[in-house]
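Only one chain comes next, encoded as structure tokens, the form predicted on its own.
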Amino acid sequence: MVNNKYALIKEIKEYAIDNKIPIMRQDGIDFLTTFIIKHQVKNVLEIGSAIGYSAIMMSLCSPNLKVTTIERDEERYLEAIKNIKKLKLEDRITLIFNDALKTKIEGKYDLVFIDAAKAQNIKFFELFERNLTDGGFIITDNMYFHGLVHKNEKEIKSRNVRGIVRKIKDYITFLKNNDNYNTTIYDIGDGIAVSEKKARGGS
């Protein structure tokens, strides 16, 4: 089974890059499992699941852990489920189809991922982090989204992609504001932010 599991694992990524579908790099799958492993994630929340790869090795990181990530794109989400009944995982990732913002999730999770539509991260981040453990951490992907958050806007031909890239810096100025929340953001893959939610009435 592990050298099977592998296989999939490297089908999925390529099946990924072939359909042009973005999931994460490596260097940053590897900072969010060691991440989960290090502060003893059990449960996960993620926005955005596309075909299933980062909630897939997020649970095969640590036996106990259990994930719900939401798609809104029918044809990832049917892909997704593809994908974890190959990896023999149905009883740990539970998928969710339906838009984000229209979804309501009960329960609390140690960990927060949001992996999906950047324009909304604002809105995803206020909208679930009632969902969130005291001291539980909201991480974020693709803060650099692809190196353009750092160049010059006028650069940018795409009208679309200048917008995007604005409400990026509009939520790195939202989480570096937020005072409920200690932010940092990481150098690795796309750029990743990880807010530690403070404990109450801690600093």
Contents of the next structure:
Amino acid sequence: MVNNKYALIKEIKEYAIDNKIPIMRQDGIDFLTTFIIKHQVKNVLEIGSAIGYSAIMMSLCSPNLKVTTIERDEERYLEAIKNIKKLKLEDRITLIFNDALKTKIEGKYDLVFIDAAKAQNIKFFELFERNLTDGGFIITDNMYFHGLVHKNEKEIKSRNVRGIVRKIKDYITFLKNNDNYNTTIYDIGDGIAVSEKKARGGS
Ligand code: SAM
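Give me the form predicted together with S-adenosylmethionine now, not the form predicted on its own.
Every component of the complex follows; first up is the chain already shown.
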């Protein structure tokens, strides 16, 4: 049974590679799961499930953790449902098939994990920070956007990619200037931002 779990995770990763589905890198997953354990996170709201890989890895690292995750791509959502069933995590992972920007979530979460359309990060942050507990965290993946954020923009040929890189830079400025949070960007995986919500009235 234990071996079966690892075999299933391996299959999910292989499916992601074969179908060019972007999932978190191993060092990013290690960071996220260690963070969840260290901060005793009880529930996570994830924006961008893809095929359920990160939601599954987060659930497996902490036996009582609950994850709510939103995905707008139907094929990926259906694959995520299958994967979550295979790992028997249906009672701990709630999948929502919708555009996150059109989704209203009730309740509070210790951790909001943003891993969806990179150009929309500010919108996701502003929409879902209302779901964050005091002292909770917003974690955002791909802050380096495959290293392109550190490149001279003139070297980036695609106009579309240049636009995304600019939006990520705007997001970094937004996080740094946001007095309600302390943000650190870690040089792990593809760059991971951790924004800790300051306790009300405190610093
Ligand atoms: N967190 C996943 C993992 O590591 O296993 C990977 C997520 S992948 C990088 C980003 C996903 O976000 C894609 O599957 C994409 O369809 C989804 N997405 C992008 N914008 C979205 C939106 N506005 N609402 C819901 N899902 C969105």
